[in-house]
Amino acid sequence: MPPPHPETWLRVTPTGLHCAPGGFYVDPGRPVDRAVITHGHADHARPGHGAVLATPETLAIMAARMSEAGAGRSRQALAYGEALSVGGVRIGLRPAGHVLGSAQVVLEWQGSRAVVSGDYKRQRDPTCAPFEPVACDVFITEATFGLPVFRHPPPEGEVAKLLRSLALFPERTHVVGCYALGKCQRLIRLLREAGWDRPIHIHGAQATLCALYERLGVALGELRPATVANRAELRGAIVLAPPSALQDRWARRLADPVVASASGWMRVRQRAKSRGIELPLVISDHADWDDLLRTIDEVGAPEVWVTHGRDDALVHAMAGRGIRGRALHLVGLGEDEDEAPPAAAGGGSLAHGVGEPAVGEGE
């Protein structure tokens, strides 16, 4: 008898992804009774839930985020290569490299294997576990970047673009938008390996986030608190702050700034122009269309399902390669980050058109 295909026991419904052997869900968009979470953003992490499963990283930074109260009732920590059995069904916890912490999450049940990316990337980041790729019967990913026109450029070579123009405007503070869970740590990591060894001046958002990475062990160098510094500090200074504290009257105090982001989005100059955004860095801790393709190659699944994002192209271009597609449509993913897809005002669950206005707690 062949083993169960992953659609009979892995189903959508309103609240998520839902593993029916097991009685769980992964990155559930409301409070359930068991919850496996794949990393730390709030568009995955919710509040609320009775007990959940997921690295120790990200444990504690839900912690920090939504207080010990609202990370869980139970939580129970699983680290990489470990593994579990819930209802039969085995678990697993695979990096993911899109933050520290985040994981795909591997699930076995009689033969049949499905893995559930959450959000991912491919290129270094000096900050979090690279990504592996795992053989399975389908899987499940992203789809943030599923266009042609997203390919991102090495990181390094952007972090060289911001430190071109501080040597060019030296007297200008360059302040750079940046979410403040995974971007703003390995953009300060990025510097510090470009050589740039100066104090970075960080808005208070991201203060927490940055002291509980340096608590789990990725080094930051000198960080200063940008609010309390006066303008002639911060001459010369990189300041990074929340993309939406860009316009605030915070910003006023600036010297002569220089404001620029950090995201993929940064890639769609009408995006970058309608912000304000005088130098875009296309730094993105999302897959781009080319390691998307080349993460499903790699994984060799035959039939892929996309929770998020450009599903159409990405199913279209699947079905090229002889590999069955399927649109989740899973609602409320991509709605937090500065990378959510773009939706319409409102909370739309899905991309739409490219350049249009972001709805989240970043962008």
Second form
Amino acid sequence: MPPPHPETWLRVTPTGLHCAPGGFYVDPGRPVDRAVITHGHADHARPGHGAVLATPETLAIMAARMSEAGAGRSRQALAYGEALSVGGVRIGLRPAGHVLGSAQVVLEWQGSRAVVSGDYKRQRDPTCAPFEPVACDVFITEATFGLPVFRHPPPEGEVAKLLRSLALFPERTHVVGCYALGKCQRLIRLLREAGWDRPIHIHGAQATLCALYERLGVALGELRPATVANRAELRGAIVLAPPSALQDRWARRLADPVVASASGWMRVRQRAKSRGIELPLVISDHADWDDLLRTIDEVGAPEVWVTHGRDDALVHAMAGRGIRGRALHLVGLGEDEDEAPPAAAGGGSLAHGVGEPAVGEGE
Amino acid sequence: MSVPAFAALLERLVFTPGRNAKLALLQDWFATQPDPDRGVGLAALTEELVFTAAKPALVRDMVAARTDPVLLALSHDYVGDFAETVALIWPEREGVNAEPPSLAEVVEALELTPKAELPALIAAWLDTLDAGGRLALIKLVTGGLRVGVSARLAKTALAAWSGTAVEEIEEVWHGVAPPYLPLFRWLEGRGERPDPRDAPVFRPLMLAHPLEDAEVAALDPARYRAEWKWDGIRVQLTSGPGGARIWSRGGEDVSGAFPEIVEAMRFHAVLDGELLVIREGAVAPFADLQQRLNRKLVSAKMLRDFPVGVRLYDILFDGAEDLRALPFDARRARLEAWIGREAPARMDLSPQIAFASVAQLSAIRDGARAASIEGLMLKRADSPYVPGRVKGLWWKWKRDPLSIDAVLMYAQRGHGKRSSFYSDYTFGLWRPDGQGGEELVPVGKAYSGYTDEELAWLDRWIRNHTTARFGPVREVEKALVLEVIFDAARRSTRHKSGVALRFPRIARIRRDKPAGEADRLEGLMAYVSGVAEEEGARSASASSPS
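Cool, the form predicted alone is there; where's the form predicted in complex with the partner chain?
Up next: the whole complex, starting with the chain shown before.
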């Protein structure tokens, strides 16, 4: 008997991807009894589940972002490369290269293998383990940047832009909008690698996760709260803040700031302009167009499911390569963070979110 | 590396709202780029150099040959701008190791390359560049740079960078051409000052200080001459053997927009005056003049519907004779004699207003309600013509603004330093809603006039009284009255209210006044009708000069 097609044992439901023989969901959009979580971003790791299986790092991130109860009633850690069996389904976690602890979920049942990649990227990231391609029958991918106009330049060059601007405007505070989990710490590491050894000031909403990254072995150098720092100290300094704080009252403590933003969306001028960004930095934790296609080639799956993002373009491009593409339209993933109020999409609550929407990685 | 460097500069300029930051970026460009590229870049920014060799259709064909049509359409749909889409989607070729072109190479090659070979040439350049560089190159070769660097801004940056007075740069500017090698040599102290010779040159204008109420009483009426302050655009007319030019207040060459004036400049002189739309002797509102601004080509219909003239009020050169050191009275006599002698078409003399006392002058100022008049100019009889704004020589005495009590309707976040504040306000007046009640209709938008404290208060009030959000805009409870002042009002078919205000700003927050007691639209419209009648009367008297 040929192995069963993954669509017979891995289904899209309103709650999310459901593995019937294993009795669990992957990144479910609402509370469930048993969940496997790919990574700690709020649109993937939602509070209120019963049993949660994830990497130790992701569990630590969830515990830091949610109340102890919110992070799952019982939590089981599974390190990269380890495996366990649930109801005959073998579950393994492999690095996704997205943020610290992010994992692809490798599922095998009766000789058939599906890989749920969560969110992932292929660019170098000094704060997390690099993506490992896993051969499979069905590859389940995101397509946040699933248009050929999205090709992320090397992040080192973007950081160099920031440092050049600091040299040109040494009196002005450079405030960079970046997501609190992953982007913030990656940016700090990139700055340290580029030789910026002065203190970096961070918004209160980023302190907990920076401290956690440090505890998990990612050295970030001297960080200071931007909240209590006086104006004089912020002159010529780098301040990192959640994107939503840039245009809110929080930003008023900064004198004549250069407002920057580190995001893949900064590739498109109109997106940067409409957010009032003066210095767009194209730094993304998602695969760009070329890396989506490269990854699909490398895993060699004859069929690829697209969870969210620009599935139309990606499915079209795969058809040209003889790969069967299927758009899953999973709700609740990759929601835009822009002007949404914190309560709008429910989901995770940030321990220190000062006006920061808790939805979507949003980049 | 110069196209990539130029691309980096363009990207910063496009996203930078602040003038000072723009100046710093330009200075950095002058300081770090080699010749001739820095001059070529300067000319491209100020649109002194515009290329038309490559049409947008050529770029469209080039990208269509290299991409999947479905993906291109989806991408264009997402990005919006086609040039940007091309820059982003352009397939990067492995193994290209050619150097990106310099700006000078691009300029030279565009001039020398036969049309049929352009696509291959441009494609080869694009292959060497990253996305930012590709966008800069595409915009450059198709002549669509539009980054909003005025010649004035560029000259100010050159002045700050080199420590030379901007007036000195103005004097030589129109005698130099891209890539400005002699200019840079001079500014770096390595060469002679470029000689503009006969080339038409902009002379920096003499400007007036606003006259504050406190200073009015101290004015000695015998020492000053009065004229109307016209609501047009200030121009300098320069004409001689080297050609004729119309310069704007900031030294931009605006000759192309006003061919009928250039046609009339068959003299050898430098004159100062106000450019106005004038129909049968009557000055039209500023909005009419706006139809003629910023145009490279002027249609016959434009020339017919919005005829312009220049109202002269000073003379800087008569022939080759420099009159700028003469006292104002002497220049005025020369100007009147010159007009009598030359009688140029489309030009007349801005009349002087006789007055015996400051009180009388004040009454004249208050009596002028025509939209074409902003107030009065007072010029000291003995003042030489000096560039810039020297206190005590020329005063502008704008008439008191008009005012309405309007209701705040919408607020929008500002830019730059104000990006966290709701600082742009749309306000409205009451009118019957046709069903026996009253409704508010927006009459204008203001983003100045308030103090920092008032701005903070307004921002808080808006956040606490928001009823709806549309992107960056908030709709608020119709409960706050603002006293809005403005310089003029006129009928407008483009506005829902039927009226447009000139330069509205917030004078006061009327926390004491209930919204229901704010002004009604009909009051403002009655005022607008009154002004229109007065202008009709003025036109009748102006056509028979005394």
